[in-house]
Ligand code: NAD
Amino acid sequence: MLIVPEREIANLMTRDAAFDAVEGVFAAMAAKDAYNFPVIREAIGHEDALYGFKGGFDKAGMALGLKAGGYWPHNLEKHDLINHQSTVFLFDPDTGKVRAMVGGNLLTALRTAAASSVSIKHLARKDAKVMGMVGAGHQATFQLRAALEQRQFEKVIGWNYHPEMLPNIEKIAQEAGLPFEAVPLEGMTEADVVISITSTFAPSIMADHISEGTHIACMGTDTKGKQEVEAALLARSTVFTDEVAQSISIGEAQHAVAQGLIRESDVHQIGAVINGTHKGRTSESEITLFDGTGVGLQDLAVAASVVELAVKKGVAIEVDF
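Requested model, single chain only, the form predicted together with the ligand:
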């Protein structure tokens, strides 16, 4: 068995490799070559932790396995550890023998950033100039850094519920040599691309905060009850997602479907756009909305990619198991 520890991931995994892995697995999912297993997520009644498993099998990429982990809210204060903890296990699809154990913390951030980035590549207008961010927490910095590589952006605008966190994303804009402007939510109408990545249960972004022609990637809603955007915005948009079943149950589309504003058949797989079986954006004025719920296959894809890189660089630890 190979082990790739968390400490090695930053030196191995690139944004390009994460992008390719995630784009590939979204395509495989739409072609029905890959599928996600039902997600298990439990409040374990200890340390207020949420723990679970996300798994799947990608027959195209031959990745079989699961990510185990979750959220321990007191880690930082009690143990100086980050609150999200996860590990990916990969198995040989031919034999079932465990193949690798891979640190999953940074990989989760990178695969989530790659997902919104893939959606921008395939759905945003080519002439997009203004990048809008709603959210400025841990994940927002990753999303923004990856997004800025997708178009020739000239400016970043941002809003956050906790304005004192905005310097987190301002720093990323500056690193990319772009001006940053803090705006009220109404100011988001200037954006050609918006990413929302917050943990809110009440929508911040209203339908009229988004202009015609915009692409919006909603990345924060990954649980029943969470909601970042007004359901009416989904009715105004062409809606895409990683996984339709998740989108309508735990993703942003859960609310619009529950309110009867859209139907399940109105939610399209991003993989179909990648494969060319869905036309994607069809006009300059269309609003495209990507509901990124986060699937286990993304984790397996980036883990498989990092194992390959670790073997190439000679840093994978081999144990007899």
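For comparison with the form predicted together with the ligand, would you give the structure of this protein in the form predicted on its own?
Lone chain follows.
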């Protein structure tokens, strides 16, 4: 078995490589060459933590495995660790033998950012100029860096429940040479692209906070009951997702479907747009919404890429198992 420790990931996986891996696996999912297993995600009754498993099989890429991990909300304050903790396990599809164990923390951040970035590439207006961020935590910095590579943005605006955290994303804007402005949620009407990356169980973004022609990527809802945006916004939008079954059960679409505002058939796979079997955006005034629930196949794709690079660079640790 090969082990690629967390400490090696930053030197192996780039944003470009993560983007290519995620875009490819979304396309494979839509072509039915890859599928995800049902997600297990539960509150463990200790440290307010959520823990679970996401897995799948990508026949096109021959990646089989799972990611185990979750969210420990007190890690940063108690242990100086990031709140999201995870590990990816890969298995040989031909034999079932364990192939690799890969640190999943940075990979999760990169693949999540890559997912929203893929949605911007394929769904946002080409002339998008103002980038909006709702959320300013650890993951938001990855989201913003990746998003800014997809269009010629001229300005970044941001809002966060805790305004004192906004410098996290202001710094990323400044690194890109862009002005940053803190705005109220109502100010998101100025944005051409919005990424929402919060962990909430009540909507912060209302339908009237998003203007016509905007593309919004909702990246924080991955558990039953979570909600970042008002369900009415999905009714105003053309809705895309990574995995339809997850979107309507644990993703942002769960609430709109439950309220009868949209149907399952109104939720489309982003991979179909990548493959050209769905037209994607059809007008400059259309609101497009990407419900990024996070699928196990994303983790397997980036982990498989990392293992290959680790072997080439001689940093993979081989052990008998």
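Rigid core (definition): largest C-alpha set, two forms, superposition within 1.5 Å. Since the structure is predicted, the reported quantities are computational estimates derived from the model, not experimental observations. Numbering follows the first chain given and starts at 1.
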Original post:
2 Å or more on the CA of residue 93 between these two forms, with the rigid core superposed, yes or no?
Top reply: no
Original post:
Superposing on the rigid core, does the Cα of residue 49 end up 2 Å or more away between these two forms?
Top reply: yes
Subject >> Rigid core superposed: residue 171 CA moves 2 Å or more between these two forms >> reply: no
Original post:
How much does the C-alpha of residue 72 move between these two forms, in Å, when the core is lined up?
Top reply: 3.0
